[in-house]
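In structure tokens, the next block holds one chain alone, the form predicted alone.
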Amino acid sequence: MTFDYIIVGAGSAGCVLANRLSANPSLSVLLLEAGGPDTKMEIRIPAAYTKLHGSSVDWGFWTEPQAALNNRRMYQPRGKTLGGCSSTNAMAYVRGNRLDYDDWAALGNKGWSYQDVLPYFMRSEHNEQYAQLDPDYHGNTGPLNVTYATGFQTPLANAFVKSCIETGIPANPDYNGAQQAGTGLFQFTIKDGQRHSVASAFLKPVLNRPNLKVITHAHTTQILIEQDRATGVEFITGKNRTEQALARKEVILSAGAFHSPQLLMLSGIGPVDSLRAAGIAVKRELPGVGQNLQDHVFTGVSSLCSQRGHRPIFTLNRSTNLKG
């Protein structure tokens, strides 16, 4: 198999990557997922989120013991179906700060700038209530719908906001416009009152493109390299079958932060001792892969509160009605 271009996962870059490229009807274009469909029921269900950890569709990985964090292991729970991450996380929209993109543009990354990359953020989405309340950081015609959420909403949430502000932390509705800091109600990727995965927005509209091929359950293993340049990839079927697939002008490695460093790699491109301590022939050196991975650790807090009104509350398996 040949194509013009070929993308590595099948999460919220590749299916971005895939609709994008195959659009020109003279370019071919793979899209190689190692997970499944994105048919589990949950992953319509914005509530049963939760319900994808440590499913058919998660990678389930955890890290090394953190001597930061008394030795504790970390679950990373990773999407594993077309969509990835956008499939199964929280669906929570943050294109974060501003000044890491500047920083990266002053590090040599030109057009990674927040100015830069402000276009395509207005260009993919699709926000119900601010692409007319603040159109100069928000869109309305791109296939991703952005939206608070639009089903039952505890009135803690509110309650929550209100006293954020009463301690001074400014109110801010808009934390993807202007100024990221302050307190607001997340603007979450759904539609309908499902989710909006990058899958359904972006890949699933354009899957009747002839030159645009999809294989999933298909778990690349090694980027073919000749010459210094990639010229194609190695990848395992369902069928526990090894494939090659050839790549006439670009392999594209959007296989996440765990598994694209890992298939570089794989590949022979990384640390020169750490390959060769893994016994894998090094192809290029570049002691950057696999490095200096940062996580937005976070922890959450519970409490016992007796909400007044006699309003219900709905699970996804009972329902029930909390008196004050």
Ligand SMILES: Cc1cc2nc3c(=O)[nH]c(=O)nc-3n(C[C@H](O)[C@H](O)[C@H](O)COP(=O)(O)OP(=O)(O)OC[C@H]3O[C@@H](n4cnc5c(N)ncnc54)[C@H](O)[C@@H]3O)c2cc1C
Contents of the next structure:
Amino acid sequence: MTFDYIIVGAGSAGCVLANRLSANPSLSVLLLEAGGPDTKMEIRIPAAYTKLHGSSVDWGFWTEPQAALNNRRMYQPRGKTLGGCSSTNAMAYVRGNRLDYDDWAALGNKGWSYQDVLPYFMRSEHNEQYAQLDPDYHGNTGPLNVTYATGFQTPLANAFVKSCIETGIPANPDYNGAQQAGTGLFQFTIKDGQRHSVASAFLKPVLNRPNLKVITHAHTTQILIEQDRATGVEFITGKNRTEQALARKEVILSAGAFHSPQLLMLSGIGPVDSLRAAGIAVKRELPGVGQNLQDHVFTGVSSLCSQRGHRPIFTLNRSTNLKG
Ligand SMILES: Cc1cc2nc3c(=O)[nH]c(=O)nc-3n(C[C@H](O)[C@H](O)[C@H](O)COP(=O)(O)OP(=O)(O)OC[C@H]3O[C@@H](n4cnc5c(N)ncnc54)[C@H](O)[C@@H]3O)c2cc1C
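The form predicted in complex with the ligand is what I need now, so please give it after the form predicted alone.
Entire complex below, previous chain first.
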């Protein structure tokens, strides 16, 4: 099997890349995903989000004991299906803070300032509310649907926002607009009441392109390297067979924050000491691989509610405690 591009991992990044690269009919693209198809019913139901944790579509990692967390091991969910974490995440549409992008640009990463990336955010979204309310920051022609949770909204949500404002936090209905700080309701990647994963938005509409091949249950185990150049990959199929695919142009790693560096290291690219300790032949010393992971800490606050029909929900934190 030879393709122009091989993309490893059909998560948020991989699905977009598969769409954009295969838009050129003269290029052939192979997309490999370790997980299976995203057919699990709970993926589609926004309120069933926490049911995906520890399920067949979750890698279900645990950290090493964390000294700063009283040596607890923390649960690390990661999506393992078409759409990757976008098929199992909380669906909040959050672009991130403008200052982070500007910082990356200031460090020398050309093209990464917020002004540089803003057109791509706008191009990729179909925002049901803010394309009209805040057109300098939002688009309505892209594949990814963004909306408030319009089907059901607990009155507690608005009461919470109101109480934030009363304590002096400024109201900010569009935290993806000019200013991120403030209080407001989440915008979600939901369409017609169902999760709109990156697979639904970017991959499924183009699956009929003859130049795009998607293989699920394909766990890539090795990047093939010849004379300092990635020439292809080795992967294990659902039938436990080892296969190879070759790339004329590029092998693209989009296997997520944990698996992309892992795959580089398995292929001999990384910090020499770590590779040698694991008995892996060094192909290229690259000390930063597998280092400097930045995670965002998430903690939920659950409380019993006296209002009829509003039961306490399981937060990510709660499910963590249950398992850990
Ligand atoms: C529980 C949870 C909730 C979250 N909530 C939000 C939220 O509300 N809003 C938000 O903006 N972000 C949220 N995120 C973060 C967001 O979903 C991720 O940052 C984003 O999806 C990561 O995209 P990615 O392409 O880097 O990786 P992923 O989407 O993780 O994709 C990686 C893909 O590669 C596959 N893969 C891995 N290794 C291999 C291999 N060796 N061979 C083949 N395939 C492989 C994986 O199975 C996966 O499908 C959440 C994340 C989690 C885990």
